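The chain below stands alone and is given as structure tokens, in the form predicted alone.
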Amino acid sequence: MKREILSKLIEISRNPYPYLKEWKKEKGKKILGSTLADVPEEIIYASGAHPFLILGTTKPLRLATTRLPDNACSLSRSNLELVLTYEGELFDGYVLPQVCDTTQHLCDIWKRKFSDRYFENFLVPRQVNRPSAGYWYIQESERLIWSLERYLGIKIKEDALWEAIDIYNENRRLLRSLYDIKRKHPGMLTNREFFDIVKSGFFMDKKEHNMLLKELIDSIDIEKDKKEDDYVPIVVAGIVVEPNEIFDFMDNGKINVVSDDLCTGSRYIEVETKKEGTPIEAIADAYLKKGPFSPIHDEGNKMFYNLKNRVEKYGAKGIIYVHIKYCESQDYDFPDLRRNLKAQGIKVLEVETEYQTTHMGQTKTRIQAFVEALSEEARNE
């Protein structure tokens, strides 16, 4: 495996900044940084902008207190420390979709906060099911291009959107590729180090990391670099795993993750999005088939049956699930879920984090009990 490779990966991953003034200093576009979860990106790459996830930052909280509660979910929180503290002048706008209360109240304090720049609103359908779902997503999307056309001045083609289609098709399918690799031979590759890996796509230029994907796919002998052992085969769940440092806790612990629902991690690789219809239709058509999730699905038990799917085809042994908190639609959804998985004999353990969290070892010394407990009780089956 190209070590050099996973090491620039990680690095834009932890630190995607330096990389990104440096980019934009070089090709002159437009920065637009959206929120989780389920704005089209490849519009905003077609319309020849820079699309850019923004989640958040671990660094103390400023400014973010005087605008949001102390109880807003700490994405939320840190997600708009990072742009009035840190890191603002780098974006020139922003795509926020609304997806709960607290991201709609955030979507009004952008816009008032950041008025000298571009700014919109995405309304996402929350309830997948309706048949009007896919209807309001498309026409969301097609009012998100005349927006962003009229700001960049320029006409967003479908040629085009059918590019930007086939680069993120390309990038899903490397990275599917990558997971199962690592859910294989998991000495290969950390947790880690996977998800560092998928997440320093959410900040590049997807074309440079499709090819730096390829690159570090191609390099891989399986039997010269695999280091096999004992792995107890888990599944994370939640909306993203924040401080990072819990998957240094499942490394260290010998956990395998070998499926998650996560939005930055399966959520948002699974899905294809299938060349029919017109560009914007096949867009929706990708939106209402991704996974569920604090707040989106189509029905009370989706994200349970969804869970329990994955554990029984990937044999894991029990599930980990990353709670923010004050996160509300986690807070509403999680008992039941734990009470249906609990019944079906899954073994859960929520680990609850905050962006600013900075002692972790209650959080470390439970994962590593939850894993021992997992190997014990398969040592004596």
The other form holds:
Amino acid sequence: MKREILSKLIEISRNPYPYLKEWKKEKGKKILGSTLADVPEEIIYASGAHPFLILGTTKPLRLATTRLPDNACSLSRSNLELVLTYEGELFDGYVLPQVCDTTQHLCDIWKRKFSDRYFENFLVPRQVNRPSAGYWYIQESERLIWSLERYLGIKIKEDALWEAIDIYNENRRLLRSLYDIKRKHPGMLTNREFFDIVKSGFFMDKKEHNMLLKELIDSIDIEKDKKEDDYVPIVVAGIVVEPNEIFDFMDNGKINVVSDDLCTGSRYIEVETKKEGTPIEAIADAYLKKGPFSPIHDEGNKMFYNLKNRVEKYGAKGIIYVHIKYCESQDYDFPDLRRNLKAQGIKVLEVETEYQTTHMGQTKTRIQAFVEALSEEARNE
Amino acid sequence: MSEEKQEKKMTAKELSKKLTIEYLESARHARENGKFIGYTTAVSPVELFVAHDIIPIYPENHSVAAITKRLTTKLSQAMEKEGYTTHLCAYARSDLGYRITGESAMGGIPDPDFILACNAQCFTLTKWFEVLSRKYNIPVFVFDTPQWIRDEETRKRIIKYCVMQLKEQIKAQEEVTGKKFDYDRLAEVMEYSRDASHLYRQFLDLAAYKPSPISIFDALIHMAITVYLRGTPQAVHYYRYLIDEIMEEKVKKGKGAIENERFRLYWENLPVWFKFRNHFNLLAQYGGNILTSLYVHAWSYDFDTSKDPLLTLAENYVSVFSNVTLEERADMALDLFKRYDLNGSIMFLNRSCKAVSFSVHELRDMLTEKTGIPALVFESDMGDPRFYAEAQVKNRIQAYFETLEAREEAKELA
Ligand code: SF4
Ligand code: SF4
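The form predicted in complex with the partner chain, contrasted with the form predicted alone above:
Shown next: the complete complex, the earlier chain at its head.
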């Protein structure tokens, strides 16, 4: 396996800013930041601007605390902080989705703070089970197209949209095949490495990401690269896993993340946009078929069934649920989810995370204890 | 004695109580009378329920009753034991606690046949109702109202999306009730709703008098009827009755809600329900009266019955203050400052209600910039005394009035 490609992707995932500054200089493209989830990136890509998914910062909070109350979720606070204090310079503008109360307010605050830049919100349908949801996603996609066209002074052609869809489909296909390899040979690619690779794709040029992914996958020689070991298969649930040292703790505990329902994982990479109808219809259709996402209303037990199926399909021994501190949406989901999973005999560990946490020791110990208990159980079976 | 005469002796408050009891009774006997129970959010197109033999039940109102009876801490603790956190909205905490313990300040509420969540108000309710949906094994119908951003073309599209959803809602209701939806009945309901909402607004606007014959605490007590009896003739009658009473008792006599009114205050957010009286008295000591808030105005709809009812429903519900942009919300507040001639502002950062609280800092900046009136921001919880620091709030209010006094004196000197 070409370790140098791996290192490059990991480096970008951990600190994408130097890479992007260089890249921007070279390509002369506009960089548009968005936050989780469901902004149709393909549209931004097709406009010639560069979509960048803002995933918070673990650096200290300075200004966000004066704009958002303490009980705003850790993700929103650290996202705001990132642009207010640390990396705001990089962005020419923003396209922010509204998925919950927090993001709705965040849009208002953000827009006022950056009144000198391009700003558009993306009003995601917050229900997905009725025909109106598809209609609305298409309407919003059209609005985004017009808005970008006005801002950039260009026309976004249908061909460009199909091309973007191809590139994104390819990206997701590559990530899926890498996931397969990692799943089967956990010693070969750690959890942290795999999810860092996924993450790097949210920041960098997709075409380049595809190239590197392809080269990486082609360079894998299973017989040579694989390392035999005993790993405990686990499903990870939640929205994001941050700080991503949490994956290190899983690696240390010899956990193999065999599946997940994360916005920065399977919920993203399992999507395959069908090339049917108009490009926007195709994107909307893919959106409606995505896996459940906590703030978007879906049939009441969908998240539970989704996780249960993943556990069964991949023979996982348990679930680690990563709970973003003060994410209200997750606050409402989790108790029922845990109870329902427990009733199926599925073990669940809840890990609460905060971007600015300075002591991860407890999380580490709890993950360790969880995996030990699962291994113990497996031995006794 | 004729019924009319009996009623004449009643105060509006008593009438409200009577209507409430009758309403709850009808809900409790809904099924015997071929009616259904629909849970819904306080801001929602409930007219579709009323026209379809679905009696609306508002878990939020039920929770307000629990809060004012000080049951919330206990109910919340019951829910915390099941793994829920204390940072949820106190309404949701009271309700989820009620589902576990059965303890209620009003003898309980019937279980739902239909659940509607309109997210113009907040997103919390959808998640909270999802929990109920799993408990009762019935779906939640989400009426999704995208933020009412200021762009004419987008607004047209938003309305189209909303009307589409109202049609979907009617279909879903038909499935549950097994009854065809009757648009003629809806037209009738809309007229009652229109009239009650106008009268409700007229009642709130009494605050423009000097001194103001009402305080926000009156508004909070009397808004209950428009929340749960919107769309009925009773609500229309009630607000007429209420306005007449205030005109007779107060306005004609030149009496204010407090004596020696000096400060006419704006309140941002919901009230601290369990500190109601206490706040009223505390402020009155300084000659301060809170007259209004955007929150109480959330029900002063303006239904245009010359339009397709679904259209006017969509237009009214999507544009409620909690679903507009911050700029527009500031404009709505400024309009109240102007119309009621306000000279002070207390902004409650309510840890229960993210939906109304999260841009409070920004909003304060915008309002003080435009009005020059200083604002007090204080943080607490609307429903759980565990998060209310009595002494601190008192001190801050005191300090705030000192600022206002100094400001008035400076003005007089100038
Ligand atoms: S869904 Fe949760 S994590 Fe995401 S912005 Fe809303 S509150 Fe924060
Ligand atoms: S208080 Fe706020 S969060 Fe709670 S139900 Fe009402 S609007 Fe929603």
